[in-house]
Amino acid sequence: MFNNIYNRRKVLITGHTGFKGSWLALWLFKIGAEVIGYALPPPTEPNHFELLHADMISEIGDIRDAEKLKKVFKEYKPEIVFHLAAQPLVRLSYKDPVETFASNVMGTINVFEASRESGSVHAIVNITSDKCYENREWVWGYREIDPLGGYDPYSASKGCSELITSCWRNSFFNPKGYGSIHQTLLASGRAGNVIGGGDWAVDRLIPDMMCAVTQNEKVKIRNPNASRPWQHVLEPLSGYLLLGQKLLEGRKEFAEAWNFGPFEDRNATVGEIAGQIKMSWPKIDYEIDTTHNQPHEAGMLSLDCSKARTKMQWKPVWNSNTAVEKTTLWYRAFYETKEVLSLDDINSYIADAKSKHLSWVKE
């Protein structure tokens, strides 16, 4: 996979104790990488990271602590960095905008500076969000060249993170100087609503539904008509890993921003996803939250991923129905038998990618 580029390579993940970061750590461990994680303690109980019992180096720290972060880089000398550590929730950003910007903006700068001073980092993939775009409620997907923006503090912080990425790429990691002035390529990945087993964050549709069913309660659904580019967590991770491969290979043309999402016509509403979840686990029940004066959240949001499909030959593997089914079955197995299906899901995803003859999984 990925031209075997991660085997025995030192990979640092910020945010490895979070939902997406823990899945990435597991996949990298599976393909032979030496994984180093830097993050705050797991944010929930239970949490996916601790359930995995992953054999990796785990440093607990805050990306806002620039000096501690630099020490970790100097000690372990990572060759590639996947930066995922962030305050990831829209509604929480309304409650604590200062912490959101401190983590998502200054935290990103600290990671870039630690990478720049390390002398060992050759590639950086900064993970932002589809919400970094100025949302105009368009029916078509946003492209990497569309304006950045952000209505709420979280979205604005991700727009800022992208601007910082562009600034550091131009100022310090300019592809024109790669191989002579410096040895590092910097890119960013933007993904939509990611689902999968092991997410217990508050104010997210699927974790809220799974927690409610264990308490024999109905979950209240906000904005049932809101449309999102739902995808299983393994979809963008395959894109990030493929992007990291290109950077490690010294492919300067890939040091850019990239969208990773489902096919443009595969968006689904919150209500449709809730209905699909109930089909996979009939015990689940929900109702529409009619409370007024809810914080603003985007209504229509989708990504145009034609750039990744054309230039990187990256394509989705699972449609939204499969993503919802895999996710629901993961939680059902966990709550009914305490089984953790994460590695099974990765193996299933890889097998399905092979059947589609995708470039990153060719043997």
Ligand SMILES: NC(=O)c1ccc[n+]([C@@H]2O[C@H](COP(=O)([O-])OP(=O)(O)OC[C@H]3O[C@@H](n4cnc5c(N)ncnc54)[C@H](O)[C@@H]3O)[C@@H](O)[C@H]2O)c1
Second form
Amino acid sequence: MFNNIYNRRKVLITGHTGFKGSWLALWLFKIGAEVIGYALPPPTEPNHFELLHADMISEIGDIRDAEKLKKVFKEYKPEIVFHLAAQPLVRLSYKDPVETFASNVMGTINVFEASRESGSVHAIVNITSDKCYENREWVWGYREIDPLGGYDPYSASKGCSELITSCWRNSFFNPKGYGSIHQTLLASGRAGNVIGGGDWAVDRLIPDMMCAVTQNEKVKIRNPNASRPWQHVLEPLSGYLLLGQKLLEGRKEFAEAWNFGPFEDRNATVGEIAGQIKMSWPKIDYEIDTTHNQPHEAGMLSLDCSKARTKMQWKPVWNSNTAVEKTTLWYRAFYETKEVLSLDDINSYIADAKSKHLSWVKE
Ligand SMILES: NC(=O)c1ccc[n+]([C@@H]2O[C@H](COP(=O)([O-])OP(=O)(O)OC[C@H]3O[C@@H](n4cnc5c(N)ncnc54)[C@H](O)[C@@H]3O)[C@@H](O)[C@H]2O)c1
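I have the form predicted alone already, so could you send the form predicted in complex with the named molecule?
Once more the chain from above appears, this time first in line as the rest of the complex follows.
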């Protein structure tokens, strides 16, 4: 997988105690990487990170603490960094915009500076979001060349994170000087709404539904018509890992921004996803929240992933039905038998990718 590039490679993940970071740590561990994590303590209880009992180095720290971050980089000398640590919630960003910008903007700068000073980092993948684009509520997917923006503090902070990425790439990690002036390639990944087992964040559709079912409650669904590029968490992770591979191989042309999402026409509304979840776990009950004065959230948001598809030969593996089915099964197994199916999900994702002859996985 990934040309075996991660085997015995020192990989630092910021945000490893979170939902996406813990899945990425598990996958990297499976393919032989030496994983070092840097993050605040797990943001929820329960949480996927602790359930995995992963054999990795876990440093608990704040990305706003530039000195501590530099010390960790100097101590472990990572060769590649996947930067996922962030305040990732739109509604929370309205309540705490200062913390959101401090973590998502200054935190990102601190990660880049720690990488620059370490002398060991050859590749950085900064995980931003599909929400980094100026949202025009149009039907077309956003392309990497579309203007950045952000109505709410979270989205704007991710737009800023993209600007910072572009600034550091031009100023310090310029591909033209790679191999002579410096040794680091920097890229960013912009992915859509992800679903999968092990997410307990507040105000997200799947965790809200899964928690309500275990308490025999009816969950209230906000914005049922909001359309999003839903995908299983393993989809963007395969994109980030493939991008990381290209950077570690010294492929300068990949030091850019990349969208990773479902095929454009596979966007689904919140209401459609909720209906699919109910079909795979009929015990789930929900109703539409008709409360007014909800904070603004984008209505229409989709990604154009032609660039990743044509230049990187990256493609999604699972459609939204499979993503929903795998996610529901994960929570059912967890709540009914205390089983954690994450490794089974990774294995079945890889098997399906193989049968589709995807570029990152060899027979
Ligand atoms: N989940 C999604 O649907 C989605 C979609 C697009 C982009 N993203 C991005 O992916 C990344 C991971 O999101 P997630 O869903 O796993 O979120 P999460 O809340 O589950 O995890 C966030 C991680 O960041 C850490 N963190 C937060 N602030 C920190 C700080 N100041 N210092 C150190 N660590 C800090 C947390 O401890 C945790 O490990 C984020 O950058 C998010 O913006 C997520």
